[in-house]
Amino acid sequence: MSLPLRLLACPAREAEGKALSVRLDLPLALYEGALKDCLRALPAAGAALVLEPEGLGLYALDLPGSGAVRVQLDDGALGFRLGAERARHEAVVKACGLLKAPAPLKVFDATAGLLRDACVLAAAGARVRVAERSPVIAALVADGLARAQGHPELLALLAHLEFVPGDSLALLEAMADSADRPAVVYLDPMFPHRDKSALVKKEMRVFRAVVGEDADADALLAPALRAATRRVVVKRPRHAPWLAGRKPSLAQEGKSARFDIYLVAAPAAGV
């Protein structure tokens, strides 16, 4: 951890707490009252993961009254771009090629985050499965899907995907030697530092304060590539350098990202 990480709980979710003390090797402190005036009383420094009521959020502390960020499949603007026919017109569907597949395609997502785009990926019909190794991201990640599922509009989505906590490089490089490869694999590393914190969206700061930079994020490339059938697709800022410096087969530009496409072999007709 770069920054110090506290876990919390709520008195009614106190074995849950213990249990995930013991998983993440965090002492567990129990708040009563309001949780604003708990946050308030710690350091202003690193991150606070917290069970609540309404789920697991981790709080910025250096960013008081900025809310959790956790992951909520069912919030208004993710729930927006879910719709299948919405889905498909995402920058992300079509820079993985999904849209003119003759089958649902395979795809590993590498970098779990929130999960948003792996959602996006599932509406849009791809079977995804989207790893992550920090174990504090992990725990939301799981948390989230547990409370996804008392949606059943989300189940159809579920269906779709496979959380696998762990190294996405160790996972990736056992899938170079399977009979069970992804169509394409996806990769999110972490944008690079800004130096105007402002411009730094919230949960990105949240995620440096608990796991820092993505500074391996060039190693994934290779192992992607050799993982892959189709193409590995990498986001990236756009004016960031190439990860791993290695020049992309194309490239999708949008407002403020990009989408470096590796082509991994000729792909079937049409797609």
Ligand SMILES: C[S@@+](CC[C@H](N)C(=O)[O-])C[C@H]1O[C@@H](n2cnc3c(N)ncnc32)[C@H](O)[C@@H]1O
Second form
Amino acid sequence: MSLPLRLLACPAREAEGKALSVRLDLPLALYEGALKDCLRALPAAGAALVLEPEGLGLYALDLPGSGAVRVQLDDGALGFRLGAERARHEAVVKACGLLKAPAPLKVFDATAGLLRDACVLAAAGARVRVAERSPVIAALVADGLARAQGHPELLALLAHLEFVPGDSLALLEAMADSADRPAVVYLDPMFPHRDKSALVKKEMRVFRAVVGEDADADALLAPALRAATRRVVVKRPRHAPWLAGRKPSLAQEGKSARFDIYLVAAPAAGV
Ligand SMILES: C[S@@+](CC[C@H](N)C(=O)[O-])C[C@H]1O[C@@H](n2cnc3c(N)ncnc32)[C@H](O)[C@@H]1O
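Any chance you could show the form predicted together with the ligand after that form predicted on its own?
What follows is the entire complex, opening with the chain shown before.
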């Protein structure tokens, strides 16, 4: 069931709002004055995508007063994780086998979302191609990447990231037969969450309203295994079943997530 999605823009961004309205096939409404008052006046269901002076944000309308969900490469928590030394300690970096690789690895992140994992992988030195099929989430990603261009400290990271709007299923199938296969394919599809923390609530609600639950996620594993030259890494909640019911070669347990690792080929010694 898809929940209602509204598109709003401040008057200064009306032209971009109109372009987005055509792209997303959503009517545009302009808001004046305080956005929070305008959001409170809307029915409390679904989400609102809002072009504000500070960027594109997605709001859960059933959580009045909650902040915007954005792709924000320079925010405090993600910014901290993106320091090159810090990124090397991230579980996703270890799971993808980046640390001991002799040269920067090519990673295809098939499930961009808010781009956090892709950014951490790029900060750790990988060359990351990242895809997103939801046009709304893809708009957030494009907006976040455009704003990041204004931050000189992020330019090196951005040079390691290529964003492709589109469905990864078709992209993986095309990659498998190409000369340009990624070493690693990374999959982090949505999964029904029971976590009640405020942040998870806000992000999960807007993601559910916009993309649903990725019920077709199982279908990504087989083409991912054909496309990757080294490994496929699947992020799952700790107690979730294996993707497509397929047992991984090994699993890396984290505090809140598990990384199932499917080795495709024997890596070089020490990797
Ligand atoms: C849980 S989020 C990923 C979060 C991301 N790893 C991060 O760090 O922000 C899952 C995302 O994958 C996207 N997705 C799921 N299946 C996809 C597919 N076949 N092709 C492209 N994107 C897909 C969904 O639209 C959703 O935005």
